[in-house]
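As a starting point, one isolated chain is supplied in structure tokens, in the form predicted on its own.
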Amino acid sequence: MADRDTRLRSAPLRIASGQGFWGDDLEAPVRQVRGGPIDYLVMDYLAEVTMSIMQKQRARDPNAGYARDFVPLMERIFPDIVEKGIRIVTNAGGVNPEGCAQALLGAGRAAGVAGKARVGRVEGDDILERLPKLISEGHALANMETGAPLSDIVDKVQSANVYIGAAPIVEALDKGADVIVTGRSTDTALTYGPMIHEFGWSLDDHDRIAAGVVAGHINECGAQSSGGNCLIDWWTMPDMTEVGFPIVEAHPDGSFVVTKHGGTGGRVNRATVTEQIVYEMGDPTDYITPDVVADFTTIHLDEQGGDRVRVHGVKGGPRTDFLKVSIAYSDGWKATGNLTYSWPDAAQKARAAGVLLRERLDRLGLEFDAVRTELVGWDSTHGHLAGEPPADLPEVQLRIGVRGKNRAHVERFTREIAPLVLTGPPSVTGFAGGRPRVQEIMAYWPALIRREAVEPFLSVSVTDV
């Protein structure tokens, strides 16, 4: 891809986000892509904990695997796209690219698109199968934060997929591709290998790029840098019933202006999308992805108004030797209760009750890993920062909730809440839902693993609807 010639685009190319993630408002997109011009649309669907949620569905289904709400959306919208020349790329394929291609197919025909749009997917970042191989070839894939080697959890492991860059996705748009379906690539490549593409920039284009990965970074959460979970005045924030979704002006030289489709709700200013930026940033000199390392302090915001806040200067280095591994596995049983007591002394009834069932549960002998209690409604988001509670508190809500080994044990957790009503403290209420639900924990592994282990193995095909 170094030796591409560069192509003579007019700028600007205007790349909207659609998602932010699995779950988000699903009429985003659509307004999106009718609200205004945008070239391309990009959809954000993955986290750590999706991977694993979606290898559970694949294990009962070979056809899941992926989000599927995103097939229905799009048969909603391949019309549009295709008579307005709108390119989309998204990670909506989870574990299951193929399935979830196949699938994108058959809404292209249902909306009457067949003969006029292209379906790409890419595979390959899926390492699950292969990790026995890998291991005894000497990748230890040791838990980034811990340095324990795999080895000692392979057992346990449900979902493994490399973190991959835009590489295959520029390949899928070289070839004619309309709607692209990748598994887990890298948030920001979703929104960088347009910019590649169409741009024509080199990957030893460190600056550029850098620059498409900032770009990609204020694009990847959705709302969240166009007024949505804004800290700053959130209170005035205008028509969040219809928040506008970010789109990316990108210019060749790098430079881009975050804005957003006229009419709609929220706000573009230096404050929301700063707010973007700095959310999980970690080193601000060392943001690392597949394709270049960005130094986020060299970001240069212009506020323009009306929505609209120029980037640029952004710097880059070269990209690293590795690639990140998100690994989800088992790790013991969970489950969580809850009761609401109410004043006089609503606080101290619901510590008094904690307190009798940690008792209890001492009593019949159960072991756990932990058991954690929290009053709703006063600490349970600052913990001890939150001082004492008033004695005028209206009303509190106890949750406690354990996790162990032995689920067992904690399905006779879930059994022992409801006695709390007659055998506890007074003014209690709140039971109604039933026993709390015992529930897998999937744990979180991150790992490294050279590149040359996974590049070769990743795939690109682009199908006819």
The other form holds:
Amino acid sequence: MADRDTRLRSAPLRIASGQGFWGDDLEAPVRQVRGGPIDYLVMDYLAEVTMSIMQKQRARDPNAGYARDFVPLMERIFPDIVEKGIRIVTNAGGVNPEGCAQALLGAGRAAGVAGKARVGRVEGDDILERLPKLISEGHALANMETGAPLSDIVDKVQSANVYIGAAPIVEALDKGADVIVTGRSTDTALTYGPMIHEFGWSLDDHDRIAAGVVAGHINECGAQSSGGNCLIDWWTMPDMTEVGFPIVEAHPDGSFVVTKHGGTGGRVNRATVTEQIVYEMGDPTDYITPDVVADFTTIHLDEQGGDRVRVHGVKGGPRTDFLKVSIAYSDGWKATGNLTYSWPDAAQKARAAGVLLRERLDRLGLEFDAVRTELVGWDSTHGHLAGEPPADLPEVQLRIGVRGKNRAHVERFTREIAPLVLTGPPSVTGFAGGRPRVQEIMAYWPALIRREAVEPFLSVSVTDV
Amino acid sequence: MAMIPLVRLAHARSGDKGDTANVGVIAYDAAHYDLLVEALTPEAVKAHFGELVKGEVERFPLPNLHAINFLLHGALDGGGTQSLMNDAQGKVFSTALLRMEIAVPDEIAAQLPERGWAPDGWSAESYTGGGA
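Would you mind giving the form predicted together with its partner chain, to go alongside the form predicted on its own above?
Okay, now the whole complex, with that chain kicking things off.
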């Protein structure tokens, strides 16, 4: 700690968001690094479903199981970040932070920064292999929605990761890591971890940590706070070709300004930031993270103009005794197929095809937990609120899906779509893509676990490139 | 009183958490926030969605942002990878709520600008900085 205190900063800390999910704009992090001054680049790659996908990849290849896009990105920007002293914090490590770190060290050598940068990794959030022991020790890991104990489905679990807080990120930064890869670090911790490290905040300073959480929430979905997917007057959004991703300019007192690099597209104002604040929100007075409970009803926004919004006044309360666990388990199979019907009576034909297909599935004796019919182009987004389709609707796409426990039944369903072309309602097209694919359903099992069952297992290590 | 679609008074964003969709409704004009709180009761929102929301509707006001957050339980056919819905992650429940017609005093309704749609003559090219 004494070591840290000597280099606490008072100048604003610029923390840039580079990715909002695994699959986001690959050029965005490059623009953030090269488009103007930043101190940190943070990238969120993980969603609930992502962990189970990565776990499957790792089962096939022990070196896989992380966000692969991150490695070629680092090969491009390693020289930039070394030259400018930018540090990177990301949860790209997925279910294999060590594998990711090894690939990253290779990327660093290939990029010519050997001896000039340090790579840190945070491990221990993955409790998949410890589940039987944890259950035998009395951790029920009950489903937060249904109350059922995890033992009911433990044989079907594919991944189990604990949302961890900022402490290991801060430790890696204290140890001099320039690039830190974690597993299931909570999204917001990627942003407030650097604040704790740079400003020397105590984890008991609930208001400042809560402010960092709000900053993290604004950063965690990339351009969704700077004009992307923004509904308000959407047609006025300036040049979205190279949209500016958000940058948080943090101050030691917990206040911060949301902005973006000059000359980029998009917009940062009160409305674009507010849309992101309410995204995926539950009870706003009770925004629970591993390190603090933030109260989003205390957020104050001041629009400053010039793509700058000041955020201040955030209050928080003490953390809970529990951490959240994200568990994915195999829960059957599903498939969805599409056919397009044209005028006249497009919607009526599509509905007739749907009814016909359901009758055929019944007569084949196929059993499903659910069969769903939607008309894409009419009711697949607003349901009955769209009203009744007119007879002169130019075209509509029938979308029909099934899910069930029996894979063979779902497989047979995928073979019943194409026959409708010659054996059902007329003026049908759009089947050139072939049979639909059978997908395994990964159901989500949210649970809580006591901190002491996880925190002693967290580890941080730092290596020179 | 005049019946006005919510899209003329507010913008919104939605997301998911398991089988629950959330919709955050944000008043364009802070002066209309109280009007939204009065009209958008959980019961009224539940009635608007009808069969689209199987469970309860919870409401959380955020007067600091002149916004209201709604949780629509049982709206996503199980949610996540289980759901067979096109909108399995509830991304556009926001706009479904903005269809709702709410009662607005005549004098306010008369002053509301036309809002919510791209204007006539707008060109898609402008989205990349081109066009008129």
